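First, one chain by itself: the form predicted alone, in structure tokens.
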Amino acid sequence: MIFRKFLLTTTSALVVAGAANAEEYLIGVMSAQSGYLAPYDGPAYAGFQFCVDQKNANGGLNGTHMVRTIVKDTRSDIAEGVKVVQEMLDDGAQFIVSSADADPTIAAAQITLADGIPTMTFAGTAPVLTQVGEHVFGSYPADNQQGAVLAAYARDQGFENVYLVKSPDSAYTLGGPEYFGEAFEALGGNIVGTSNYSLNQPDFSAIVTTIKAAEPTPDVIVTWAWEPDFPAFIKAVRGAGLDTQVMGGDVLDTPTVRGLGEVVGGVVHTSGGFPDEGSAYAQFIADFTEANGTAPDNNYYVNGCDIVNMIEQALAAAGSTEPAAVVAAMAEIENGQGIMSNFTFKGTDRMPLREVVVARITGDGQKEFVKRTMADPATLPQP
């Protein structure tokens, strides 16, 4: 995969003419090259480094700060993540970009808390991740935003009864379905049943049997399961003859899931963006493809680039690289300019308020745009 090429160089700095006098800004990056986070961290890092290189080619962030990155592999292991974050801080990292999940981000943020180093997750969406401290930020639309938008869409389709499938092994897989359920009930829907599973569970037949026996019969099944659990789950559902509508979170927006074929045809999921013709998103794909020979195939690439944009705008507003100033400036950004979508931290719990896309997987492995909207902050389920 293209991101592996980037990871071969653990420290990257692009030296350009005219940038000799620019200050250096050192960013430490956690990026799992193996394990359950690799399908998300890898693309996010590829997009991140691509945009760092673009900024450096133009004199750095805001034309004043050349970026140097320290990139370390966590192997999707939280203990390894804690170790590499400490190493990056010891090397002088002024900003930490953490893995694309709440649990490793929370662990990393506990290390960066002492010095208040700004810390932002690649694509962790559990809103609880910012509760570690005021120095912690999300980058992707949070699960409560995604859950609220998806629940409203489900009710608009006339669905009245939902069955939730969740795992307490992760804040993401537990919280997403619960936020959906809370919003669905607030809109007049009913939760007719709930099942728990374990991460990396190979057999979902017992859960499917329980769903088939639910009374009343669910109109829709909702889960935030990721790979390899979601493929195993959807195959069990369809293999049992259930044609019930299945919906899920942004984690289903991957080529692996879309590549499952007819078994995922019609599955609806949330996402962070969509490459509309003529959009900045579409231009990002064209530029990345031209530079690397590989087309980005999910949102995590472009969100990685947007993290660079977020840092740049925070540095400009802070007028300083001092950690507390950068943190304070980031928290006040309102309608910041992004590629996947614009972003607002002001007035939030530092999980950015961003547009949520609802998409449908087609039987031939494509992603079909359904709608794009912003969750209403006044009615968001609270962490």
Second form
Amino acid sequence: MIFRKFLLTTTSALVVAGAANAEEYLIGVMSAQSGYLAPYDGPAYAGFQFCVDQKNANGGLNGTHMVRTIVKDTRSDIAEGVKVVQEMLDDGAQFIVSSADADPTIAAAQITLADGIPTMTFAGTAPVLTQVGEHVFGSYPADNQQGAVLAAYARDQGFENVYLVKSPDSAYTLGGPEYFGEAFEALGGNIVGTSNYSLNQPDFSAIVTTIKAAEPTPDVIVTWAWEPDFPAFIKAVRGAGLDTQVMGGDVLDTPTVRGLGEVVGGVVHTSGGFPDEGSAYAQFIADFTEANGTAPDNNYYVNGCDIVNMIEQALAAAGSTEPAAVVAAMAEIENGQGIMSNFTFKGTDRMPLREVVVARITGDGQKEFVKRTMADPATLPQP
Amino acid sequence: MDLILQQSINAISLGGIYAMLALGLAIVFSIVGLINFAHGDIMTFGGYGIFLALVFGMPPAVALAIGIGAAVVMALALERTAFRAMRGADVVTLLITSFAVSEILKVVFQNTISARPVPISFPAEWSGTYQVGGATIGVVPTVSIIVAFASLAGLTWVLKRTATGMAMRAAAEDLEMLKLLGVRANRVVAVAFAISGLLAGIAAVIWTAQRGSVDPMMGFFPVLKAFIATVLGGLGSLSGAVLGGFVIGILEVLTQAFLPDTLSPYRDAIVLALVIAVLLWRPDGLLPGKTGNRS
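Switch from the form predicted alone to the form predicted together with the partner chain and print that structure.
Expanding to the full complex; the earlier chain stays at the top.
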């Protein structure tokens, strides 16, 4: 009994001493809590913080680096984002997690460039976002990967003619359909028309009328539109009597889109993962739900958690928290262990090569698995 | 020909919504000199009313009525709590007040309901279509056009044929004189806000039926267009607001439909340039009000 007490006391003291000696790693997090990025930043941050807390409960990253986060709201405003990134750097942030879109990430990365602070987007998928510098990383499968996989799937379905609906207002909404189109043409398909829309466009009826008049008739319509534009677009499409197959990017993997009812039944979209029974992803959902009382309802939660895994593996490989060492180590990760999927930065332009899932929305608001595959790096459309 | 017919219907449908919102702005402006930027948030509140009614299991038709009612109640509440105390203040003060109210409402929406859009799912048959010649016409745009014109006709009747309507027109001419004549000015102003809320509520119904979701910013962009429409039509002019709404809607649809791909990213800039050109030609708007003041 005395020995057991001694052992417990000694062990507790060692744990406490270990925690006290653990080096702190300071991560700055841009998280839009309102505006157009809130549907993506909010869940990504929730998953990120959940896994940070899990790691800290076990002694921190690799058991050696306790994580402290500085979280600041950007309100989906790029100028505000730049400001908060500067504030976080002034507070000593050693790693920046930026908002889930290319444009705010590019703006943030220009601030972190001077000190080479590693910067990773929550879920920005436009491959151009890493072109700011060697210190910038993606976390989600890039648009050119998603576009290539979706285009191959569309061709497998026998679709020959596609109509692209894109918006030049963001790299994501512009690039996604263009990558799809490039891959689709490379596979022998035709682009029969394109239309441009503005973010938050009030009405899509004119575009839909143009699509209806397109010659030849498109077999499939592809857009990377997000909320609230996609709901407006699909309502206009179906409201005009068009039953053409509609396909889109990972932003359609949200409860808002699935909640639109029959109008979105049959819509096919790409995604970063799928919680197969018995998978680590399914376990993540169970753990998160038990801890928070709410179930993750999209992939951005688990991707937020995977960012913590990416940082942990980069720190382990670097053996240091020096920004340059972490950046170099992250860029060399090959088949890193993730929960949503494994990830490879080595040999890429720092947008991780990850599996892409193709899913279909059912009329009763569910999501069904269609396929999971890795894009072939050799045939990826280039940004 | 079919293409032109369909695009014309699209244009009238969108223009009708802008016209209703513009009219809601114009009614309040003409009486108390307030450009109410919170008008878009009243519309958003109506949208959330529909959403919550559906969440609580109300039939869709009842949910629409609740949404319209919610917008009217919100308009009256804002008049009583925020704008009545500011009555008589200069245009800039009123403008800043309405901006502040608008921002407060957005924050309330995103913190109490959700910063994310919430889906509104109406029965599938409400999104049906029918054929006219070779054109396929949607039910929602058709209802939108009918409701917009019916609302405008109803409002015209109220303003011209009822005592309250005549009092409102008189208030638009001279509110102080109306008070001296013993008319209850507060009641007249409240009715103006209620009508403005009713128009915002109807716009919310059509908007949510077309767009399928509600978010805290839902009303911001259309009310911005409606504001441009009221300036184009002539601030203080009810008929000008209606005309301006239709002109903006038609310009937007035509530029969307017929501009070449290379120019389409400049669509909003082209529409605004056309508006500026019209205002250079007619500085007081297309149908200026008798007491209109452009700020």
